[in-house]
Number of protein chains: 4
Amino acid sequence: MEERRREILAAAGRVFARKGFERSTTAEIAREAGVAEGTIFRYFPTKRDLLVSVVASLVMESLPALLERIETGTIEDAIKDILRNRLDLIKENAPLLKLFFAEALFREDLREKFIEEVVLRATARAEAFYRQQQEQGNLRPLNPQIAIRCLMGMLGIFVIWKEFLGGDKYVRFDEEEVLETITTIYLDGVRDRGR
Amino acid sequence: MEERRREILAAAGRVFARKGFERSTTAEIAREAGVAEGTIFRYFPTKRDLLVSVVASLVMESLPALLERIETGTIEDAIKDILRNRLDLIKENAPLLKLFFAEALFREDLREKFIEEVVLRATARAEAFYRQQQEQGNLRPLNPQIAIRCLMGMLGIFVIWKEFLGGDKYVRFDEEEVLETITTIYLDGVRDRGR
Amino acid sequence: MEERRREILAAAGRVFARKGFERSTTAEIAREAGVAEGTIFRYFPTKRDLLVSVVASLVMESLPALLERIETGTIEDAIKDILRNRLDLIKENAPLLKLFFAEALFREDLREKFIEEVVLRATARAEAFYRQQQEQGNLRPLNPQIAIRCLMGMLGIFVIWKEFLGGDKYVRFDEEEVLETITTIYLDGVRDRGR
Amino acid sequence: MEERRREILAAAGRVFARKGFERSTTAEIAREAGVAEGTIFRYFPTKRDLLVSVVASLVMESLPALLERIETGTIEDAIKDILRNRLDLIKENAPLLKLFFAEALFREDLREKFIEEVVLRATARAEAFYRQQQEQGNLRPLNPQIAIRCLMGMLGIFVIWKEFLGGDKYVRFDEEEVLETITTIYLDGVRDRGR
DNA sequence: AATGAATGAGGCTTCATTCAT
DNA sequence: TATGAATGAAGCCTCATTCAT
């Protein structure tokens, strides 16, 4: 039945996500799913082939969401909105995100699909922005492509702090702080004009 | 004896950069190192702290002597050479700290150890370089732990592309102009005061 | 099955019994039982769960329907039903109980599942029905834990003797006779009222 | 050096009276004596033969103690008496006594020794002092050996419970309170007259 | 098609004992 | 004589996968 194929598929990716891939174990998938233990193998022929599943699944239904929504305004709006926007949206997929990161990191195929799939075509558009901003003169003439990244790994290393690696025990930052100082770092750098 | 320590923490580097931790055996290891398995654990009450042993001591080892270097110069010289630093630290190990960063997306016990005692010491003394040249009045008076991070952040950004996501294959960047520009990002910012 | 868990703790019973917790091999134990070593863990988490198992089956096992039994008849019957049920379960599982026991000196960890599940429950069914017998008028108001344990020392200090220790060998006691006389002391004393 | 060997000896005999001789390491009882492990196979081939040792010194040293005083005075004088003269040896010795207890179940040399050398001779006495009451109409005319074993079993129950098993976690008793039931019980049983 | 009991290879870890210094 | 680093056999336990029902 298809219905038992996806409802395994399901489990699978709540457990993967909650505890990665080694750790997993297809007992508590099958527990999850409320199936036998040897169910499992009548649709995956093995747990390897389920994490594929899963993955695949993910990138065809969750991630494309993180392509949505440019902002315009004043730059100080847009980079706070895209900022926020990007926070908000890797929030709620944090778990499945990060299982997916992880695998990414050691399976070509997946690395593929997410980097064409996502990353490409959300820097493509950034970049753009970039662009166009600095054509109206309200950039400065960086090499956009680079420019664009360092926005988003100041924003990133963040979520991996946080969402990742559970940082929060340790070091708790204000979300609201965060982005500001993203922002006033990113525009105006922290060098010290005052003086 | 150290050297005997040594000799074990480099074979494990070796041998999970090849397998990845959770398929890297104690045997192998010890093969590797050309000690008895019982060996290693004269050294390190477990495989996890072995792990964390190896990362921690490539992350830390080089440490030191940056900070002292970082003392003396401009601050545009301080940055450039912390990046350069960390830079050439990942470059040359990358397989063994992607690895470490995939097993620490899901096991809060490497984590652990690992922020404690790597991660929250390194950015204590960055935090404190960077409060250091506030009250000199060279830096802008924000969160240093913010601060620290976002630089942080955009070279880790330009890693993962690089050498964790083989983003090469798509895009590939010149390493230079990655430093400079993120030096350049992070003293002044991107926004174009129309000089 | 519960039929394979019984087979299983029968087995681990005859080779505990044989050679000791610790000196028994769960190997060894699967071969007796006759499946494979890791089919023991299906039933006991741990080596540890199954000899606590094995002695609390076996203690655990009579006791109700000797509860039961006990409920009609004279007090001097009830005890001395206890005393010659206990004492059978004893003689025909002193290995084991001597092993139990041995262990149990030092190893918190086995002590306290079995206190708490074994000894606890049972003395606590022993004090009721003195607490019961009691309010009846027909034993003395003296604490129900303290009495209770004092009647099973003595019986307790016999099996030492005999079982655990091989006193036979020293001085032999008349089975009958040790029991009728810890009844009459239990319930009348060994001082002379001058009858 | 016989200085040399006393130390390891003693502290052997501390190590294994706070672990029981399996869960002894000799890691540990090198530690405790500060000398290095392997000095200890200087002077005992093998950690067994440390243990018998550890056993014998003990016998000779300690335990005689065992058999101090036979109280006179009234019946119920003397049984409180001799109770407590035993019970406060006994708490002072406990942690060694349960080591030399817990390995004689299973050495029949040790047995011997703790048998002849102690258990005998106490009751020899114990059981003189019963029949010279007896023949004063004082006690009942009961198998002295057995009397006498029923009133050291209720003692050693409470013994074995706290000293042994540290049941005091579980249920703890007031000692006095202890001695007076056995006290009583023992002389005047547990059957109600008053009705 | 579904079950879930059973398997057994293989992993990490412990620790008494040895031996070169 | 003393050291303590090194050994390696052996043990407990995990878990993906199989298969009789």
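Remember, predicted model here, so these are calculated numbers, not experimental data. Positions refer to the first chain, counted from 1. Take the two forms, find the largest set of C-alpha atoms that superpose within 1.5 Å, and that set is the rigid core. What changes on going to the form predicted on its own:
- After superposing the rigid core, the C-alpha of Leu179 moves by less than 2 Å between these two forms.
- Positional change of Asp168 between these two forms stays under 2 Å at the C-alpha, relative to the superposed core.
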Given for the second form:
Amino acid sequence: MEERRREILAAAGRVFARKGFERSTTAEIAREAGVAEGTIFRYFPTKRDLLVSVVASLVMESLPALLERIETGTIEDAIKDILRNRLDLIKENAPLLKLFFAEALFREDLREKFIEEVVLRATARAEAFYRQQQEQGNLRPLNPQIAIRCLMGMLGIFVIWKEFLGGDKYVRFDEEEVLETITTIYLDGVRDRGR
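I would like to compare: after the form predicted in complex with the DNA, may I see the structure of the form predicted on its own?
We keep it simple here and write out only the one chain, dropping partners and molecules.
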């Protein structure tokens, strides 16, 4: 059953990215997945639930392995790995994510479902990591909810610049330098400590 659910999610992601949310039908998604249309509704009550589930699976599936992997390295490596993972995920799925956020801007129910099922769950994991690092003396005792959103916000600006605004034609940034700079600013701040 889990494999069938994943096949439906993958097919829905492809159809939504190709045709947009409104023009996509569950019949097309079913054909793409190689299942009967009724099968989709066994897993997802509505097309909106399906769209949120597609995005949720993209965001959430890689998190446990990522958080497990970063527990063994330095805090600098952990932050860079988190940023790299999220950046790669966004780049690989940019058309679908653009579609989703365009829909979420105008659909409160979609936005609320996304916040509850994706954002709060993902940030809770990241906040737990932050608390663990605080306990180990690696990070200052700041509010983890704010600290994690600050980190994601720094990356978010570069994602918006490149993927949503097409800003690379004006100013192009080297991704590795961006990740290194965000990590440095996040962990050390921008104040010159020698002054």
